[in-house]
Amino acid sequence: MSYHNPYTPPRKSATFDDATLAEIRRAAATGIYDIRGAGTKRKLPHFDDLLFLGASISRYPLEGYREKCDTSVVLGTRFAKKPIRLKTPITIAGMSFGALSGNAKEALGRGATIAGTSTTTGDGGMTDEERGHSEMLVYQYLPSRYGMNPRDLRRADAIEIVIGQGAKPGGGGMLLGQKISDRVAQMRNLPKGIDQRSACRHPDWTGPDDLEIKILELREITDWEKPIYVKVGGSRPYYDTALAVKAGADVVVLDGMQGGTAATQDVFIENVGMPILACIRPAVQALQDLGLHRSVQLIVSGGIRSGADVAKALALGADAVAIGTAALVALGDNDPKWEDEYQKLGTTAGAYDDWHEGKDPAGITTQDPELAARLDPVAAGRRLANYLKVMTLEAQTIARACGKNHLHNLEPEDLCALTMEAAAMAQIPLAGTSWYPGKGGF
């Protein structure tokens, strides 16, 4: 006979929470895993675990908006002829035409441009009207090679290889079938309508050997002018960054498993990969043991969203940021006018992550015409340009409130730590101390 504890309400488990019922009836009952897109819903210790020491009597702070503080940066400083400079170090990570309607790549072009930063044609081609509005435009050389030719590479202001992303490290991306269409397949020179999966690596290297050769070849195709990004998903960031240098890299992005995907396994995102905060030391790391911090530039990406996170990743010694995600939100994805709509498609706003389905109520993750046309790429894009001006200040008020007249100057010892695991990923002491965990004594 049992009894129930009138006192005591029915508990759940923890390890079998909602979502994991839910998730295991659904491939029960489907028989294939799930797909979606953005990035990892998971708590990970992230950059709001921790903590700037403003200046008070034993730093000097500087008066804002009096005394200067640069953001500039320049990108590709090791071989390129060409250097790409910005005025803010936030730019615009790769995410393609396929993926995104036309006006949204629009929009993220005019944009960056009002800005003073760059953006990134993502797999899938560069489009003219992403080119003629961007006025800096890296050009990303993924293992699919969809779109890939020698004059669009002389077109691009930059090239990026990408040998993996943040989502998944490891593994391909996938483009379903109803966002593929007329423009989109010739542009990849795909059939119509027909589900596409990008391959995980490159098919002409395997190995770091090959990766210098690759680089060499687009140096010559685009005679020396362009910088050659070199970009990787975090998961050795230490070994990635070192070998990326070593094969010639002018610069190095590290994109951690907060960064978000068009489209890939659930269980890719959520699992595979390491959070930024626990990449960027260890690539700082390599780049100072070859003695070339600062002269190879690392970027980083991976969950930044406000101008406290860039000033946090400058301070462990990033020299510049890229977002994606929250420049999609900038522009009108996941908008709560929308919500009714949302509503019909069995999410909310703010939870929307069917980007593969081509359904994007903001006509942003989209190639259905009626819905990509609600975007507006002029009033989007000065959107995105309104919330880099606001990044690029917060950062700047952090900056100067730590004695530093450029972004750059920020350092580890600006920070404290709220976690231990936030103190032993960033290698920053724990409030109050001067240790963090692996390091001797307190």
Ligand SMILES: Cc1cc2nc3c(=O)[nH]c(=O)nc-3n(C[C@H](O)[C@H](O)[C@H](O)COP(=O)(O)O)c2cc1C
Second form
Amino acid sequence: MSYHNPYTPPRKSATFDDATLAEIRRAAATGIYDIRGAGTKRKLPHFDDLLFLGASISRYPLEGYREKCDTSVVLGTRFAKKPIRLKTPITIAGMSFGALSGNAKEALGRGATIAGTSTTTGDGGMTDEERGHSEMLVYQYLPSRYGMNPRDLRRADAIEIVIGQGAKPGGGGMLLGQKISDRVAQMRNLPKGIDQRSACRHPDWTGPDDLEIKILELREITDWEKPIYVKVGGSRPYYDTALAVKAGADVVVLDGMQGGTAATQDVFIENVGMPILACIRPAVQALQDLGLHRSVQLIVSGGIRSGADVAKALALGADAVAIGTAALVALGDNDPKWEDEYQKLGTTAGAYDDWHEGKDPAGITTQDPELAARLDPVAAGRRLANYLKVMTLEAQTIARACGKNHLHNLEPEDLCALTMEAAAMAQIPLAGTSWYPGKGGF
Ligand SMILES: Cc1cc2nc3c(=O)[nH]c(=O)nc-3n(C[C@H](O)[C@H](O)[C@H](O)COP(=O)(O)O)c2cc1C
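One more: the block was the form predicted alone; return the form predicted in complex with this ligand.
In what comes next, the whole complex appears, and the chain from above leads the way.
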């Protein structure tokens, strides 16, 4: 005999929630893991959990219309003969040609150039469009070595050695066959239309000592002119920063787990790495312990969306930030104007993340010539430039309100934390106190 309790409504499990049940069914039906683009979707401690205090009697604010607040940054001041000078501390992160269309790469270069900042190549090499339209172009040197050649090392304005990415520290990249067009195949020296996996570690390294040798090789190839960056995913930021610096990096790029990716296993994106909020202070501590904070610059990324995020990252000790996902949105990614087409793909604007499939209605994460032609690189570049300008103005507004005449003068003391987690991770006092977990007393 079955018993139905009429007083208690049906109750779903918090552990086996609808999304979990759907994923179990999907795995059972297909036998393959879920691959997608973009960053973590779960809620994580983030910059939203920090607030600026602003000036009042004990601090003196600056007047917005009369008093200057500098936003410039110089990257690569340690060893490079030709450091990179940016008008804004917001750079465009490395995103590969292959993952992105040629037009999207060109638009990133155009937007960054108007804004006075740099853009970055990615797995798969340098395209002529992006070199031609980027005043300052950082060339990634990746484990896969796809598209790598000494000529492009010399054509670049800086070199970024990629050890890892925040979305997948310890993991390699993927580019599915749908996106391996003739041009992508030719640049990567791979067969057309076949799924490709990028290596998770550099083929000629067995440990950190090899990084030092590699940096020296790259300096010789580029005549000690170009700044050498080292990019790591947020996993052990103190030691990774210290090792990169010891190996001779000019700049450390630290990418938290919110960081976007073109194509990675969902289980990886959601479960490996640390939020950028938890990574910045240990990295800054490593630089300070080595006496090189501000001499070796720190670029941080992973979920940066606004001038407030930029200002908070800088207040925690970063010199600059990098944006990936937000730059794609500025170009036109996930725009509701394509809603009918997103629906046909079984998704909706704002949730579209099947970037690996190459069917992007906005023409950004695709190699399909018809879809790619939808993106006008000139107009998209202008949108990106506008967005970068707004973010810079926002960060400046906040800095002035804190009494700072340079974004780099923002400091931890300007911040308070809204949650215990954020207080502990960012080592910022909980709002209304002078205490954070791990620090004694009130
Ligand atoms: C479409 C796409 C492609 C990417 N390709 C690369 C790449 O080739 N090399 C790399 O180091 N990182 C790559 N990334 C990661 C970005 O460089 C950056 O670390 C990340 O996007 C920053 O986080 P955000 O997207 O939240 O701004 C890619 C990210 C996206 C969204």
